[in-house]
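Take a look at this single chain in structure tokens; it is the form predicted on its own.
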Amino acid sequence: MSRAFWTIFRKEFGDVFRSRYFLVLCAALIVVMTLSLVISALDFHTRLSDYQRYVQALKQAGGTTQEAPPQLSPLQQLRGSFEYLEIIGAILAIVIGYGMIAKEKYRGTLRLLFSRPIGLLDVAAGKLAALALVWLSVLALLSLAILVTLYFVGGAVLSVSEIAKLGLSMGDAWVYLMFWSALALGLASFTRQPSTALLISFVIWLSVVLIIPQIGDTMDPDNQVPGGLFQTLQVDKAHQHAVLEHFSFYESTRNALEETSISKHFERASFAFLGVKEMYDRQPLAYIWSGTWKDTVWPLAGAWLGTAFALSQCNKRNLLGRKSK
């Protein structure tokens, strides 16, 4: 790598940590994030207390339960949390790639920083290794964060498996946000006014985000009645199969749409690795993978195609020729 790659890349790795406005919105996804596991572990030990009170009085009164204990599976917990992630991360990965270009344009330092002697890729290079390491500081912190939380609050230990499980949720976290901080930093470049940027980006991200996956989950009969149409209904697996064979295009439909969406695919990669899925839960990782493998490989497709858009737009020909006025 070039020394113009090295200055621009310690120059803003710099600027980002340097930012309020970045650390107040980093701060806040860090603090949400903990907030719903904190929630949802004080919900587990409420429900525990319930169960055991309940056998208590049970035994007193000389009778017995068949029904088991709630069940403590820590990373399950983190649902709440990696929604969060999926929806507000977006959104500050968005911020902060557009943020990158337009900065420079509103500063008018465009001209100044293309007059020293700079590669043809050393702006955009420079730029997303900046972004890929703010993500994975932001990240390594988060990951920090969870596992305090759960030992404190949810009073549980990971084991090495599930702390590799959370690893991988991170990892998937981390293409998923580097795809949408590139795919701005792109839009930035090639649009002539920032802000058309900022607008392009918020439409792709309502779409993909938030409007896809919505109209599939809408279009899934299961998910019509809290805690699921065919466990309220004691459906077994069998017979499930079954019954969504009469509805085969329809949910060919429904699984077309969600394919369209990298915020469904994160989606479905974490929430196996966390065991949020009942089938993957507490399963190895061979298992894991070999059911979701495609959930993964999507968003590093896409957050390839995301860099190299960047790659293709951060450049001296557009940066100048569309400056802003």
The other form holds:
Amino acid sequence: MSRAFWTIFRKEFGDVFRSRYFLVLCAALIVVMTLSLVISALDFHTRLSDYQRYVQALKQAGGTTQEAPPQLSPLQQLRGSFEYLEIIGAILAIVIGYGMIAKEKYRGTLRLLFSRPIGLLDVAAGKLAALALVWLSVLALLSLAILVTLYFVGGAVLSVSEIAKLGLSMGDAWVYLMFWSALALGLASFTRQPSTALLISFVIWLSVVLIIPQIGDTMDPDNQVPGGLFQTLQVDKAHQHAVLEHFSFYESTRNALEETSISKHFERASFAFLGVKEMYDRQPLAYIWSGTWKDTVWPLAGAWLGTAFALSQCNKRNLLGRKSK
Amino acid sequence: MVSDYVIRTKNLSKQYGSKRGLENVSLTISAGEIFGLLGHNGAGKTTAVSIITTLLRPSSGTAEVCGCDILRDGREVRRRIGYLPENVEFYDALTLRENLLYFARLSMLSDPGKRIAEVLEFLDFTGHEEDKLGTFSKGMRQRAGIAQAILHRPTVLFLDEPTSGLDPQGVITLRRSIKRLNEYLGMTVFMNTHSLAEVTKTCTSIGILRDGELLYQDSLERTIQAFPQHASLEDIYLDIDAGGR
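I've shown you the form predicted on its own. Could you give me the structure of the form predicted in complex with the partner chain?
Starting with the chain above, the whole complex follows.
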């Protein structure tokens, strides 16, 4: 890597953390995610207390219970937090990626920058590398906040395996956020007016993060009744599969639709690692990976494409030739 | 063959869609000159500078700076030039020193701190190193712009409308800086301007552009001698621009 690359990388990384907007948005994301975890942990405590009161009352009445106590899986409490990361994190990623180009376009510093003897890809690569480190830092901070909250509010100390699963979920989050940032950076370089890039990014965000997953959820037969159709009808898993086999085309179509959304892949992969998806709860990593590797590979491919797009667009020809009027 | 031409363009043209930006511009500028490119707004002056500084690709034609082709050796060209755009913009949240350090590092300087101190001393611009650029006046920005442009000791300095928007004191200070760079450091200066007064006081040679075409190029001294009937450069310019020569 050239010296120009490192110079741009260091400046961009510093600029992000100097930005008040970024700090406020990032703090808001961390607070929202931590609050969600706290609420989830408190909710679990309530369920556990209810169960203990129920057992106590049964004992006093001379009875016994066959019902198992609620199982504490600390990582499962992160469901809400990761949903926030999926939705709000993507917005933050778009804003930061867009801002890296927009600030230079609006300020008019690009001519000075490109008048220096820098390489063809130094600007794009330096900015993308800075974004990668920004997200790594933010997610490291988030992981720390999660561990501290789980310990102090949930009283949970994570095992090595759980820490590995949290780490893999954060890895998926890093890839997912890089996709959004790279896409916004590429679009801001490609369009004449940076605001057009912001608009296009949000239209994509709306489709990928909200509309497609919502259509998929609405089409899911199990979501037709609150609490789950099969659970309400008291149909066990084996029968569920038997019933769904009669609707294989419908189910394949629904799945194919969901698979066009990178957010859905991120959600599936992270929920599997966190054990939110029951079939993966407390399962070995190899088992989870064998069932969900595609959900990691798709976001990886998306982030790679986003990065390639940004590298191809963030160049002198686009940035100076298509400057905003 | 060693040439004393620092800049040479041959049939340089630029089309913006159906609009002509530059048409077959061929000019040569020798080492040590202060060249003033004159023309109305929209004559193609900024396009010419943008192409020669490798910021813009020509539609056709070639150009060399210090013997390096602008298309084949763009990076080498940029190593040899300093550039001050019209309305120079910096990173306002950074201090003057931080801004200059950034551009010095992009210019691959080995000891940027020392060089920044030398340049600011040369431009008589010390005492503002820790001030943020956002607090600078237009004149101070121009001087900061000159500082960033000469950090790496370029052979040629390109200035795009350097006195535009400056107050009289700012113009005088900038003019003094340009002359000192030329006299003491031997820098060739290529200046875009529509200020005839500025050309008279600063430049050693001139070129006149009209609608993308180079109408005239010669030394200032010879130009004045060639038009004895005109009392000022302004009259000569108007004569040439009207197609009198």
